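A lone chain, given as C-alpha cells: the form predicted on its own.
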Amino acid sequence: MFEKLKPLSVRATLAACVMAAGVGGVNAGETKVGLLLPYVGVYAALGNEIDAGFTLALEESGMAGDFVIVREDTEVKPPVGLAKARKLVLEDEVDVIVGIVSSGVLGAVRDFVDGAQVPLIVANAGNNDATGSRCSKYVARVSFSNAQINRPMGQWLYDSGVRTAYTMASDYAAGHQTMAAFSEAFIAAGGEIVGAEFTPFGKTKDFGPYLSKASAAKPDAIYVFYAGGEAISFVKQYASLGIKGDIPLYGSGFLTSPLYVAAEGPAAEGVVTGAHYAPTLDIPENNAFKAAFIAKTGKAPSEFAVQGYDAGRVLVEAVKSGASGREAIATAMSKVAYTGPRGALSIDPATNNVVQNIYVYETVAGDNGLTQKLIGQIDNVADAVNGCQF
C-alpha cells in the first residue's frame, strides 16, 4: 500500500532542499534521466527489456545526445528503490526520472517524487492508485494500471459467451486489483463468478489442489492473473493435470508473456490472455519498431520492451515540445499523444495514466515456435478518476 501524502509543509520543505542541492548537473539543453529498474535478481529481465526498448526511443529520435542517463537498480526492493530515487535527485540532480517495475517500490517512492516535485515516469508498475487515489502531477504512468488490462476482459469474456467463472490469482495487490476489475465488469454483463482463490505470491509451488477446486466448479472458463515464473508454472500444471481439454484458461497477457512463453512450451497453446501490446500487432509502427528492437537486441520485444520505448518517446516528445526542467517535463508529459507500437497512445490529464488499446490474442503454434493470434481489441481504454485530485 501506499504511504500517507506529506503534509504540504513537508512537501515545501523538501522542494527547498532540492533547489538547494541544485537542479540539473549537465550542459545547457541536456536533459539528466535517472533510469530507476532492477537489473540483478528474479525482475531483471524485465529491467532490462524496458531500458533496451526506452534507449532505443532516444536512438531513434535522433536526440540522443541530448540526454545524459545515470541508472540505478531497484534490487525489487521498496527501502533500496527510495534510497538510489533520493541519490538520483539529490546527488545526480536529474531532471526526470524513468523506470520502477514493482507496484511496492512506486509506493515507497511516490511521496518522495511529489514532494522533490521531480517528475517520473513509470515504465511498468500498475497498481491502481498510483494514478487514481494517490496520483500526482509529478507522476505519469506509461504502462498500463492493473483494473486497465482486466476490466476489459470481463465485458469481453461475456461477450464471446462465458456465463460463468472461477477466478485464481497471485495473493497481493495486483492479484486482487487484477481480479476485483474483472469480477466486477464480468458480472456487471451478466456474468456470474462461481469461485475464487489467491494463491501464496512467491510461494506456491504446487497448484493442483487449487486447480483441482477450480475444475471441480464446474465454470465455463478460469480466469487467472500470475506473472513470470509462477505464469510458467501455473500454465504448465494447467495442462498436464488435464483441465486443458475441459475448461478454457483466460487471464490478463502476462500469463502468456512473449518474454517467456517458450518455457510454458505446448500447455499454452490455447490460452486467451488481453494485453495492451502484442508482437503481431499488424501496424507500421509496430512492424519498424518490431525490427529495430531486434537488430538492436537480436530478439524480438516484449510488452516490457514497449513500455521502455514509449517512456523514451513520451520523454523525448515533452522535451522536442520546448519543456525544459522539472516542472517544464511534468506539466508537458500529459499533453502528450502519438501511434506507437501498441497503436494509439495517449496521457489522460485528469489522472496521467495511459490511455490506450487493450489486444486479446490466442497463443498458438507458429513457423518459428509459439506466437500471438489477435482475436480481438478493446479501442481508446481509459481508467475512471478514481479519486485522483492534482
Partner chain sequence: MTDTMAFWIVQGLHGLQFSMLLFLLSVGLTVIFGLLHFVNLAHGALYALGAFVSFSAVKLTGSYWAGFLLAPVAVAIAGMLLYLGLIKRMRNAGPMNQVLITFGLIFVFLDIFRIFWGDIALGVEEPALFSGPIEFWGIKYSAYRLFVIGLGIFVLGVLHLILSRTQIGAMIRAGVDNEHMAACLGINVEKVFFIVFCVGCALAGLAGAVAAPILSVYPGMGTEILIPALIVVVIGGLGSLKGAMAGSLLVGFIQTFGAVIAPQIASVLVYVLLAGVLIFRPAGLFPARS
The other form holds:
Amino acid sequence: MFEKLKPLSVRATLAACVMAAGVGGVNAGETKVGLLLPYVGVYAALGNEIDAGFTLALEESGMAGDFVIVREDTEVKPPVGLAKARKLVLEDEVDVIVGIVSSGVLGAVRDFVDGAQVPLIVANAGNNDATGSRCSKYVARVSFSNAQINRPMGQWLYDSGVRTAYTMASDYAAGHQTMAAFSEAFIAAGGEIVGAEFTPFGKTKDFGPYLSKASAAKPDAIYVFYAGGEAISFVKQYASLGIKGDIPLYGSGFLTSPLYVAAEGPAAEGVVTGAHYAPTLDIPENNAFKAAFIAKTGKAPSEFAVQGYDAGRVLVEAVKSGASGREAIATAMSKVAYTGPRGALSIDPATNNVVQNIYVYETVAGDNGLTQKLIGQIDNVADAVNGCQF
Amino acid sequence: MTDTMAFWIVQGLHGLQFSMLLFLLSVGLTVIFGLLHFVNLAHGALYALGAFVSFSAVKLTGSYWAGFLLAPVAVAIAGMLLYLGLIKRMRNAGPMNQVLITFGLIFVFLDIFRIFWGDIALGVEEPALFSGPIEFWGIKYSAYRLFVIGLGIFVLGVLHLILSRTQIGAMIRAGVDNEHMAACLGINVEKVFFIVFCVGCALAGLAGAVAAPILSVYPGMGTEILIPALIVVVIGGLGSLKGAMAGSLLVGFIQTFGAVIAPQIASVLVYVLLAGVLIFRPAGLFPARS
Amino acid sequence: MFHQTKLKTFVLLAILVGLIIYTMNGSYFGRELVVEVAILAILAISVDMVSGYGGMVSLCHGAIFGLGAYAYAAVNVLMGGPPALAVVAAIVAAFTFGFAVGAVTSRTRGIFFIMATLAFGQMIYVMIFDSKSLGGDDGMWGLTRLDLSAIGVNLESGVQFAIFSVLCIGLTYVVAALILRSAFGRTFSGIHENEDRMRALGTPVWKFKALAFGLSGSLAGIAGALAAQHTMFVSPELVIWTFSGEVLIVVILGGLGTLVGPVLGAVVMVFLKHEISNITTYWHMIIGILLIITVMAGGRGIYGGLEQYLARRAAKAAPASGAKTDA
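In place of the form predicted on its own, output the structure of the form predicted together with the partner chain.
Complete assembly follows, chain above in first position.
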C-alpha cells in the first residue's frame, strides 16, 4: 500500500512545484525512475548523499514534473537489491533504474537488467567488470571504475619522484582491482612495488601489524585503498605509529573523502590522493553546484553527492534529447556529454563507463578545518575496452 | 639485525595492545557468564556505546579524558537499567532466551546509534599526553598504544587484588563456585550479581573509549568485535580472570603474528585454535569451576 | 517429544494454502515475499528441529544455509553441473558441515554450544569471503533453476517457482516430522531431557547429536539451494552470522519446539518487516523490541499462544477436564 502512496505523493509535490513555476506540461511522456540505494547499513550515508544529489539535478533542470521517482532500499545486500530491482521493473514498470552503491549489489542486478532491457545508471559501484567483461548496453556508469581512478596515479607517482612503493588495500574485489591498476601503471612507468598487503575486510580495524611491516620495507611511498571507517582508522594509525614522519602516504581519494576527513583530524594533513572529484575544484560549474547543494541540504557535497547529481544530469540530458521509454533512454544515455561539477564528462560509447578527469590533491589545514589543495590533474581518463562487447 | 629485532618487538607490542583491548572487553563478559550464568550478546553493543559516549564527551569538552571517564560511567548506567529492566528477570530463563533478548538488544542499540550519531564513521583524537610516536631503544612506537597496554595490565592487577584480597572478591568467588552455597552462607548474591554486572559493563565502556582513537567509531563496531571476544571467553574458560587474560593473549598474538607471518591463513587460525580447545578442553583452558 | 496434533496439521495446511492463493492473486512483489517466506520457513524448521527438540540452540544455521547455496552455485556454475546434481551437492555439503559441528561440539552444553556454533559459522563466512575461486565478495552469478518440464512445471515462471517453494515448506516439514517421530528422533529428544541418563544407558550421545545436527543441516541446505535458485546469484552476505540470529527470532516468534510455529513465524516476520520498512528505515529497532517482548512474555510464540488460548477455551467449555491442560 505504501509502495503506491510514495510515488504518488512525490509526483503530487513535484507537479505542484512545476505548476507554481509555470512550466507544466512540456513533455508528453513521463519518465518513471527507480532509485535503488542503500538507506540502512554501512552505506546508508552514501545512499542519502546520492539521493540528495540526484534530486537536485532533477529540480535544477526544471523538468522535475516529468519524472516519477520510486525509492527502494537495497540494505547493501545483493539478494535484497536484486529482489528490489525486479520489483521496480516488473511491478512498478519503471523506465530506468538509478543508483547502486555496492559492487556486490551491482553484480547481482546486472544480468537481470540486461535481460529485462531496462537501462541502469550506476551512481557509485566501481567494479571494473561492470563496464568491462560484464558490460551491458543497458548499464551506464557515471561514477568511476576502480581502475580509472588508480591507473593514472601510477604514472603520476613515478613522475613526482617516487621509485619504490608498498601497496595496502582491503581484501575484497575493489581492493584487488585498485591495486592491480595502480601497480601495473607504476611498474610500467619504471617504479618498483616492494611489497603488497591485503588486509581482512570488515573485521577489527587494527592495521598496526601491517603498517609496521610496510614501514620495515622502507619504500619511498605507501599507496593504499581504504574507505569509510577503515580509512579513518588507517590514517590515524599511520600517524600515531610515527610512520608519517618517515614515509609519505598516497592513495585513492576515498582515503581522504570530504565525508570522513574531519574524523581523521590532523593525521590526514599531507596525505596525497587521486580522485574523480575534489570539492575545491575552482570551475564555475562546481561553484554553482556547491552553492546549490549547500542551499538544499545545509552541508557541503562529497564525491558521492556529485555522483548522484551526475546520474540525474545524465538522465535529464538523455530525456532532453528526446528519449522516452526504456530502449530510447538506454541508447541516449551512452551519448551524453557535458561539463559538470567535476569538469568535462561524457559516457564512453565503447564501454558505457564515464570519461572524466582525475584530480590529485593534498589534504591540508584550512581556515575551517581540513581542505583539499589541488596539485595535479589528468584529463579525460577513459578505461580500455577490457573485453566489453555489447 | 637490530632492525629485525626492533621489528619483532614492535609486532609483539601490537599483539599485546590488541590482547589488552580484548581483555578489557572479555573480562566483563566472562565474569558475568561465570557468576550470573548469563550470556550477553549485547556486550559488544555496550562497548560501541562507550565509544560513542566518549566521542560526544570529547567533542563537548575538547578533552580525551572527559570521554575516558564518562564512557564507563554512562555504560554502567545503561547496564544498570538493562539489568533492572530485563536481565534480572531473564536470569533463569535459559541460554536460548538470553541469547535472543540480547540479540534483540543489538538491533535496538544499532538503530539508537544511527539515530543519535548518524551513519558516518567518527573519529576521536588521541590525548595530547600520549599523542604520536615515542622512541626508546631505537624503537619507534605509538605512545597511545603503550598507554593501552599499561591500562590493561593495571586493570588486570586491580581486578586480581579485588578478587583475591577483598570481601566482595571472596563473595564473587564463592558465587562463581556455588551460587546456592554462597546464598546459604548469608551472602547477598543478588547484590553481588548487580555490582558485577555493572562493573562488567563499565569495563566494556572503558574498552570502547580506549579503542575509539585507534579504531574509529561506527554503529557496527560492537558486532565486529563480539565474535573475537566470545572466542576469548570460550578458550579461556567461564568466569576466570586468568582465563580471560590467557584467552586474550592467545587470540591477540595469533591474530597479530598470523597477519605478519601467514596472512593467507591468519583469519582461520583462531577458529582452528577454538576447535582444538572445544575438542580437548570443552570447559576452556582455565575454567573457574572444575 | 514431537506429536503431530490436529491443530498443527490444520495450521500448516492453512498457511500453505493461504500462501498459494496469495501467490496466484498477488502482485509480482507479493510472489517475491512468498519465496522469502518459504526460504525462511524451511530454515526455521531445520533450526527448530535441533533447538526446540534437542536443546542445541544454533547460531550457525545461517552459515549452513549459505554453504548450501554456495555448494549449489559451485556445482552449477563452476563445474557446469545440472541443477538436480547441485541440489544434492547443497544437501551433502550442508549435512557434512552440520555433522562436523555437531561432533566437535557434542561435549559442550548451553551457552558454550551456542558460542561455538557462532564461531564455526563465522569460520565458514571467512573462508567463503576469502576464497577467490568462489568469487570472494563478488559472489557467483549465472545460476540456473531446476528443470521440471518433464512434469509440466516451468520454474522460470515467477508464479510456479513461488508455488514450488511453498510445496518445499510442506516437504521439509514432513521430513522433519518423520525424523523426530522415528526411534532416532525420540532418542535425540531423550538426550535433551536427560543427557547423563542417556549416557549411563550406553547411548553414544555424540553420534546422535552429530547426526541430528547433520540432518537438520541438510534441511538448511535445501533452503540454501532454494535461495540460490531464487536469486540465481550467491554472495557472502548469505553467510553472515546475524542471519542465524534472525532465524532464531523467527523460531521463537512462531513458537519454539512446535515445528509448525516457525512456519507461522516466517510468514509474520517477512510480511511485518516489509510493512515496517515501508514506514521507517529504523525497522531493526522495531524487530528487536518485538523480539524482546515476545521472549519476556514467556517465549511461547504465536503458535504456543494459540495452543494455550484454545486449551483455555476448551477448559471453559469443560471445566472439569480443563484444569490440567492449563498448567
